[in-house]
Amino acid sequence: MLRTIAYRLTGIPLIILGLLTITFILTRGIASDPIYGILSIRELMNEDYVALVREKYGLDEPLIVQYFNYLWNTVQGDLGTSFRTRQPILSDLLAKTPATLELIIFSLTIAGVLGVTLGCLAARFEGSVLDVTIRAVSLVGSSVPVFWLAIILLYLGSVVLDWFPGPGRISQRIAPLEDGTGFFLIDALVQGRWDAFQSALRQIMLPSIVLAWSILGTITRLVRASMLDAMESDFITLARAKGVGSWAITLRHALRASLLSTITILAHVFGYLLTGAVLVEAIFAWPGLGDYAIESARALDYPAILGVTLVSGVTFILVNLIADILYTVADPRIRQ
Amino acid sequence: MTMLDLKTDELDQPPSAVAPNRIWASLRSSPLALTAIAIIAVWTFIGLTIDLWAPYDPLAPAGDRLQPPNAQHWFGTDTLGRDIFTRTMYGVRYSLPLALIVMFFTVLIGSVIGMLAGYYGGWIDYILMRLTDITAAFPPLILAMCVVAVLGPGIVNSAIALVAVWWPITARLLRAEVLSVKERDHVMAARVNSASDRRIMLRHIQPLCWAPVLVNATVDIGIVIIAIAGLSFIGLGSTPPTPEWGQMIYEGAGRYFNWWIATGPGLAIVTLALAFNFLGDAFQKALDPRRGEG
């Protein structure tokens, strides 16, 4: 097991280096001169001003010296300075993680209860009405833009059925939250402050929902499937001969085998999460990393977009590589 | 000519690969795909002719602002006072055409990729398979909105951003098959016959690996429409006064009270992507009968 680990945890620093160098390549390769986007007009006019920037920035360097110096910084958590915020990039990305992480959390819970769920039930009554519907429904889920989706339910239920807040994360009616761990739902409860935690909650509802429905056709389908391939094996035969009933069968047995894939289908599903939360966030004005990548986006901020990326990248392999150590660690068949 | 080389010439010749009769058939079949198959063909003859009976101009106001939908205006008007549902017409202009070409490139790229990768194997295998690990390790959409970012915002760009992030899926599915395709018996006689590298992989391999890029592409080419509007929704793809669906729910995102600005592009790209969804359900039935229950 320790060597299936092992050899996993090789290959990561190798593809960190390949996810450096596109976003390298990205910047300095295709990109127009990154100075365009440091100075002003006026500022570029002044030709020492240039050249002095230009040697404070190593963009004087040889390109290969430029690509080692981004390297070592990047692996120091210098990711550059931002053409908008004029803040270091790290620390306005450490500032956004918390929200984004309430937002991806929620909503993955909420996904992953309802759409494990649904899948053992479509599973069990396979090619049933409610098979059938499950399986649609999950088709249109996958087929519903989620920018799309997000104005239409701030509309439906915080205008036309008034159970929701509007955008925002937090009331604004409301004493401001302390500096915590800057999750707003854990530093309310630290606080104490009921009302902050309650308002917090209700925020994080529809963008939650909202998230949760664009990967619920997924995990649905592929929980369904794993289900199925679990009912064909071996174990689930011999438990049925032994007249176990049906429902004992999908929950005991064939729901703790695919327990496993469960967790790299969670695993995978994340990936869409980060691109879902950068739509989601920037209508429902949540303050996350998405939100930020947008704004980033639009003022072809690229140094900070970069980073997102980056960040998005590296979190996703770690996602993924968690996942596979559970899974090894869990699985007695890989384990030998 | 012995007998030894007519048996291998005959050896030689590729089982058919996916059968055209066959999908058919399976398609005709199935009230879904026939639905799918219908909604693609009218979005078609709606983007070719909406010239001839477009009711008004995409760009020109039509009438009062912001008006709710009613007899004239049946997706209501936007905040210039464009007729919204003329606008959602001609938006499939855009996003269809680029979705097919988003699909069309990324297919060729990650073919021939997953084709050299599973072909020669080895340290060509180990490169090409690594570089596909490292593009699908960003999630698409981010590394696509970066892509953009950097080439320059436009709809153009945006196309070949996804090309450029959306290929490593098919290049691990062809590689896949081709890794046991290349093990059959007919790739072996061609090989006895000394045929060429190329030819063994365009004639031998190649038509016998279809069935899982096909369903594939087509549910991708969904999902594509989708991210194409989503760019422009971030403001990375078209620009105004462009009526594209996405750059079209952007309009409306703001004004949620006005909610009919994004319901009309929405709806649209939710019955295409819907169809290829659909579509690509049908085609997985058709093809693998047994996963296609999956």
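Numbering follows the first chain given and starts at 1. In this text, rigid core is short for the largest set of C-alphas that superpose within 1.5 Å between two forms. What you see is a predicted model; the values in this text were computed from it and never measured. Compared with the form predicted on its own:
- Relative to the superposed core, residue 72 shifts its CA atom by 2 Å or more between these two forms.
- Residue 127 is among the residues whose C-alpha shifts by 2 Å or more between these two forms once the rigid core is aligned.
- A movement of the C-alpha atom of residue 312 falling short of 2 angstroms is seen between these two forms when the two forms are aligned on their rigid core.
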The other form holds:
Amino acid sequence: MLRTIAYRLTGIPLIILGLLTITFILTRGIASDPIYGILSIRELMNEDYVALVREKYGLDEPLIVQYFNYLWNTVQGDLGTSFRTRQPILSDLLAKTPATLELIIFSLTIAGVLGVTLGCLAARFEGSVLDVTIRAVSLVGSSVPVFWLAIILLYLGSVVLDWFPGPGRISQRIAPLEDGTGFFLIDALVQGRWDAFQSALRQIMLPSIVLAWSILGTITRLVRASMLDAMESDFITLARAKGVGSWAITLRHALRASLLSTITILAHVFGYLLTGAVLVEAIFAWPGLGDYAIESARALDYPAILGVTLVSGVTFILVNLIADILYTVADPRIRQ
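Same protein, the form predicted on its own this time rather than the form predicted in complex with the partner chain?
Here you get just the chain by itself.
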């Protein structure tokens, strides 16, 4: 296991380098001058001031020089300064990342629990009406665009039925939480703020349901297929010959045998949630990385876009590394 982790760690710098290189090329390929997103119309009329700002942000240098300067600064932990917020990008990202991670983890928990449960039921009652219904619902969930579902559920849940609050991360009528982890649900519990916890929980439910619904079908179908494949194995046949009950076979043997596929799909959908959260955060006014990325793209804030890409890429890489470690826990044979 240690060799596997070490091998994966040695490849991470190359992956990050490729990610930053591609993003740098794409952002610089836009046929717009970022100076228009930095300065006002009046400031743009002053050529001397424009030249000074270009020099300040290194925009007067050749692209190849800008590229290597960015790589060198990144290695030193300096992601630059945002054109839009005028704040260090690392500070912006540290403030925005907890909101996105909280939303993704909450969504993944909902989708994981429901997906595994529905997948087990569909496999246990293969060919039944329940199985057909679960597969149909899974297909619909995978086919509906996440932005359309977000708009519909926001309208129905907040306007028509009034079951959920509107956009935002916490009610404005709640006193602000003290500085903590940035995860509102955790901070509210630690600080004993039950009112803030209830508000944060109600606010996160609707966007989490949207994201969970978008991946629920994928998890359900894979768990069902993996369990049906496991049920045809010799050890399942032996268990049945020994008189082991159907539910015991399903939960203790078939489900455990399908854990590797389940871990794989959960790691995969985590990356999907990172991208899907961009649209959901924009619709629900969720102050996370997605909202920050959209506003940075509108302002042609190149350093901020590169910073968001770096954080998202590193997060996805770490999640897959954790998945590799969990493989060895789920199947000890991999350690050999």
